[in-house]
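Shown here is one chain on its own, the form predicted alone, set out as structure tokens.
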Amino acid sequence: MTAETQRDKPGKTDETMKRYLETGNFAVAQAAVMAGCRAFCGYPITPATEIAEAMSKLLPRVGGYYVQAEDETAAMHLAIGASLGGMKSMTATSGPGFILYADPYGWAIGCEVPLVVLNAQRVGPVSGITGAPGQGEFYLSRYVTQGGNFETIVLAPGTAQEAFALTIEAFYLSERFRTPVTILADQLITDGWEDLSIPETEEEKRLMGLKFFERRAHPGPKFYPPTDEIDVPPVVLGMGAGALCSDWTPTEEGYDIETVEAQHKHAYRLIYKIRNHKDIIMRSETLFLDEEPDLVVVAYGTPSRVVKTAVKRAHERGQSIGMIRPISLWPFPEELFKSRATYLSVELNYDGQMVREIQRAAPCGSEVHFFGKCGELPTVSELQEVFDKLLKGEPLQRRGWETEAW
């Protein structure tokens, strides 16, 4: 039997719903509105120009708008203001510009701003390839700012109608969390033309399995208590009594202040409040795990797609092969990783990276395996060679540019 698991189906569609042949970035930005989103702040890049340009014609139809900024670092901010406005914001990138993100984006940790953001990922290193799908900010999507101390939420959709679903999810735990949260795509992600399902009513936002969180604000006087707890509203500046949002640690109240106990509490709860509740942001799929197999393929985004074909052909040759695909990459689904097996990595870049997180979340004796390749997907084919070599104990040898031994 097929085990397959995924917190809340979010994506689930019904054949009465309105239906498009459309890419993901389409996806985005249907869904932002939909969720309330008022605001976009941007600059343009390939490949994720079309949310902006979308947005760009749909926010003032309801009353919201859409500001260009001069580069990815103002857009950042733009955003942030317009949060502490008191206006559901996001904005969207590639990775060129996900990196000039950092500095605003840790304004926007340290403040407990609910912001979503969308980073569309390509080949690099810097510029690379514009029309190219890569994966190569596993990690900066973690560590998207300077100093420490927080946590992060980062969501990776695996179809344009995943895209959909998780945009609306990401503005439901940015509210809630009061946290910038990542939506990690890739190019064919946001690029790739799909069929895709569009609720119009509640009740089909109901079936759907979507769900939703109104911005509220703050009353004070203690804005930045040291407490893990969710829900609590954020800083909207003009209410509430005398809000404050600075980029130095807080007082509970707001203000400025250079003391450790201070810092302390306020890295608490940056941290604790995502990893004390875990349970509300974690997202999965997998394939006969319930069987304990020999080989578990791990991969998130697109190249999840091909893995989930090769590894159901490879099972129904009596391999024993299973899945995981993460679709909640922060904080690391570490729980999936309960069986001593061997792992496999496939990844849309020649580095390696969470294969890393594998490593360090596999338990001990278990071997870690790593399977990369960079602008295009890895075909059914080149998968089962893997699989074959690694289920006969024989090491993976590098072949070209293609494949890397780990």
The other form holds:
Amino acid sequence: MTAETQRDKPGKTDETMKRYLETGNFAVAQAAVMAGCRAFCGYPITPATEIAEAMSKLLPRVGGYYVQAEDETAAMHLAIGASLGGMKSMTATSGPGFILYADPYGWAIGCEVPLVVLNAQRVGPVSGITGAPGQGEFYLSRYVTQGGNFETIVLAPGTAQEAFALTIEAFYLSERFRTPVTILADQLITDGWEDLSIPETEEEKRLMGLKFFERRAHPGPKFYPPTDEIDVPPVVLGMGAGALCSDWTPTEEGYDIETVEAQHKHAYRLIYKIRNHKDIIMRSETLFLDEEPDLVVVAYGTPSRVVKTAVKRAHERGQSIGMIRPISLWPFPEELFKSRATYLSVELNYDGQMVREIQRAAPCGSEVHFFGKCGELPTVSELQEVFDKLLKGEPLQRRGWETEAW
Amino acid sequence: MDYLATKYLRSRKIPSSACSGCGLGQCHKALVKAIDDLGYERNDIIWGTSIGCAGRQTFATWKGDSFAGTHGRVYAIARGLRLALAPEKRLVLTVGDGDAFGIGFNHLLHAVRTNAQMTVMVCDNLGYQSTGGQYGWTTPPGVVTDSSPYGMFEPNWVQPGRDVLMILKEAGATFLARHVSMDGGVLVETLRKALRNNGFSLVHVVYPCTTNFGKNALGSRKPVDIFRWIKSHAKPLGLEKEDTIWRTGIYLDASNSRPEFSQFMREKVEEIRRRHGNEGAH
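Alternative state: the form predicted in complex with its partner chain, after the form predicted alone:
Every chain and every other molecule in the complex is listed next, the one we just looked at coming first.
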């Protein structure tokens, strides 16, 4: 076993692939078209606008549609409509638009509509700082709508290359699980320029580990089975199946019904189709966990890149340290938090959102600490300072809002 | 069941769960009759609805495909769906006054702007009745509801000089009409014309609610009282009287005069594809 493990880390490349110096936005648009997306419905918002712009250019060339909506609520509903008509569809936004998705998310989750949503997180609340990275929608991406009784699938890329692979993965999962899949990126992933390889041949796609899933259409009449099974074709309207879908609790055929029994069946499906097939979704990267380190640093998205450098350096210096980087963020990968240790969550927010999940997942006797930055990345030296203190068992001193809001 | 119901509607949804004396059935039947007159089959039409009385009672009544959007969003879902559907399929929406002229108005306007094919029947029971009877955007002046206990004193959207149909006309609709549910054959004739328009059609139909509106506004739950009251305040365009609230008839028929949304999208995409399709992905 190598010290560095990557559980299905997406995006393997090789030197023969076509390379670009490009943004994550470019990578996402390329991936969406490759995955078969033929309708993109959006609303301009920094820092996700360039995805919309790229899709407006790319889609007509392959017979697809770009629609600019009157607002984000409409954008996601338009994408839902296109998906209901049998097209793979997508929308992308940032925090202030993501909150307006709450309404259509509920509809898409309840009616089990395959769809891909990207959120390029910036600094909030509300408009906050538009052009800087944040990680304020960790929980919002889990509880995207009201009412409860559902699980969500959220993928968190750490590089433009990974944003490419995870966009294709998001389309794949959305078809298999019949649900909207969220890509939780941040401003640095979408706006940042990076070395990017794009596969062109089938062999290159295979090498990269990309998986594709064609749209199918449910023949009816039991459109909503009360089971946890996946790979059930979604409802597609206009095929003559007598399909039904609505915002009300459905019977198995899709009729509106208000009984606790029907609601229980519906909720069971929405929760357990995802929980019971979590192994298909789970992706992560870890460092040195097999050494049972005293300190385990946890980070996702852009800050995980600095954390990775800092952890490797600390390890070289002989410190007992490891790292967990969730790539699939929801369902939360609690399986990775097996050992009793001191955990440190490094996030781009000041309120320590992932701390609660780590506390929930870590064994009794573990400690969970927090180091937060917002609008900018932590530095390796800042992180090293925090590692040293924690490994010596010294309390973290609070510096502004950055450390130990907990 | 009559022949129309047998041919087009799901037996499970008959009789409907609407209140006794509700006029929604008149609207629903007129629309199904117009569909039958034009020879459409169940799979020619995708039927969308909203929430509230009009949406809930008509959802899943159609034997073909049927969907219901959340509050006000059905126009956005329908516009996305319109892009993906085969051009010959027809979208029909039955929605309420609160949905179309309140919470969904922004989305409605953009469906109008793009002339997206959908025949929208706004079934107007003069306020929010399924939530117990609060005033809405078409509630007549002075009417007492649960949320206008001193009488409705806000401007509404069916008064001369502030008619919602005029807004929709300026926004680019290609067919607009207003009726009351007791208009019978005249209403069916209007709906036939609305359905023949390959573009955005809206037919606003006022219908009686006995349970809440009748009780609050007229002090009576007797169907005959509210049916008479609505009929007496409706007159065809040009024959208005002083106490006319609803001027009925076709306000605009510019059917098939402008490109339909999905049609111009398809044509434009085809043109771009011809010009740029071989230029690669970036």
